[in-house]
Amino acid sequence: MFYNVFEYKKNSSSSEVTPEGIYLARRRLLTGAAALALAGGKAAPSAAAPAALPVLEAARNARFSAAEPLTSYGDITAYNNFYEFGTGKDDPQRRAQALRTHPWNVAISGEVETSGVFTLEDILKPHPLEERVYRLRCVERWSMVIPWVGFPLADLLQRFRPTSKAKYVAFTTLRDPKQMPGQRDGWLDWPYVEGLRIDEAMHPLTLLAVGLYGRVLPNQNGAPLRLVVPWKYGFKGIKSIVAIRFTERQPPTSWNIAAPDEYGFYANVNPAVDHPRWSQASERRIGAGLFEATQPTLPFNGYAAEVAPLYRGMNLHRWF
């Protein structure tokens, strides 16, 4: 069961002293999302023009940086899967605009010492923003490369204090079929729900993402906080977050529950591992013309340095 964020009381205070660098950043994010939400949400024409959002300051992380070619602002927003607005990988673009980011609370329970509600103000507070540039890999055999803004899940669920019964971690995207859309049809068992064991979760890697290209995330891509975990497959990246639970068990998961022949829990990026319906031994970069080659997959999304020994031992192909 998942739990409206409106049903908690915040038990715990937020005191700590933020730089003044962070502190601005952050209000340069929350002043950009209120004033989306007062022009109704239209950022017109954000997906053409980044200039429409507002900067974030953010130090490039070289350590997580891919060196490759960027995939352009405009394919990263305008090709999407967020199915709460539609199946279309533009319906996103189209139908997002309207959507309300702030203000937005986060709810925090399951096994931890702290838990609650907390503002965006509250999540974002007291960590720096940093770039990294991430490759995104979709089951779809579709590719990117984005230079997201945000800083390690690690950081902000240590706070929390998770108890030693903590194994996984579990997000919940905001239902709202008037806002969504997408949400009015029965075909996913709404809302969208994730979920990582925990270790996967405090992974140096794994990013809470609130922009890119630095500047606010926008609605379409799953504003205003949205997971990004660059090993695993696009749909494990859950948008527009407003729960996170931590069980002693493994969450159930959307496409999981919808397809488990289809979509494995864990979604690691493995060539060797098909779809029941195509090969994911290849992918093809976003923006790339139709004649231009495709690209061997990456065991890992070309992680595997990194985060292979989480999985030692296990068989990638039961465990997909």
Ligand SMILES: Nc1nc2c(c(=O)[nH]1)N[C@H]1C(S)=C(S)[C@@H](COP(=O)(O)O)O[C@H]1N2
Contents of the next structure:
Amino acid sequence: MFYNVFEYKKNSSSSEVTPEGIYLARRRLLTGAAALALAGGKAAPSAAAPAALPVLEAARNARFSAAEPLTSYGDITAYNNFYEFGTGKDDPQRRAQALRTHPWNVAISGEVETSGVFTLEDILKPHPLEERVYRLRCVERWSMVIPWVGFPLADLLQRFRPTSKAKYVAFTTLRDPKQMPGQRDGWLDWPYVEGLRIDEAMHPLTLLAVGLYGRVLPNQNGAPLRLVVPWKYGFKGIKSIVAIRFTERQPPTSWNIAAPDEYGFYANVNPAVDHPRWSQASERRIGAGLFEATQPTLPFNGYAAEVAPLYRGMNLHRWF
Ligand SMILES: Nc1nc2c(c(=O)[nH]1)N[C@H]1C(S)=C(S)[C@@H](COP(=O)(O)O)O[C@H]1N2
Ligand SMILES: [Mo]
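Now the other one: the form predicted in complex with the ligand, given that the block above is the form predicted on its own.
The complete assembly is shown below, putting the previous chain first.
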């Protein structure tokens, strides 16, 4: 099958980053990353993040942050899904460092008054950054708690003035098999695509992330720009976005194309709806302890109070 839920093996070197390699890759990025509001000379926000990555100015938004112990920087950046760089959990950290994230353009198209191709700097400039601690629950039954740096997707979308026909928002990842060796394999149809209903996209919890642990996103976590939708399974959080399209019809999504019986369009975290091959009732918090004991999975990943109203009257077994 496309990925194996049981393939996890603890990577004993997961917290040993190679500072030289990361530093060199980051130096290349830094040269043009002015729009990321770099604050030179500031103290590292977390001893867990490598000093080689540029610091981002971002105060924590307490209202939208989970009060749970953070997953370590080492685990967040060494245990990844980014199939463009391979299917192994440690492939992205090893193979994504050479991805060129500058210059970077994002194409805005479809049912909007203002469409066009914008530089990353244009995309980011008007948006103050904030930190939000969100749970990430992968469909594979593991979870993390991640301090993202970003801004609400709604603030960006509104700038382009969606028309009344804009019912969905579709996202596309870079397609470049030269830089993304996994795209030479047929794991998924490339480029990776995802989508949200417009009210999901506009929900205040939906975040566009440009950093984590107070610094620019490492490539393996989706630099320079990735989606974070905390009440949905991790695969909705599309990485390294190059296109945002407003559509009238529900857009295709990569995992749904690959295995429609296993991955739905909605992909809301739901302990009551099993994946066909395993239960979704519990999860293993990465790095939480020697045995990483499982804990119950919460409806909407714990965000039910905020987002359950979006799905009022919908049969969530049918629309999984
Ligand atoms: N372009 C792209 N985005 C992607 C993926 C991918 O393979 N390609 N994997 C998804 C999956 S399955 C998960 S769980 C999250 C993982 O995000 P993280 O590696 O930053 O924890 O990214 C999602 N976004
Ligand atoms: Mo995932």
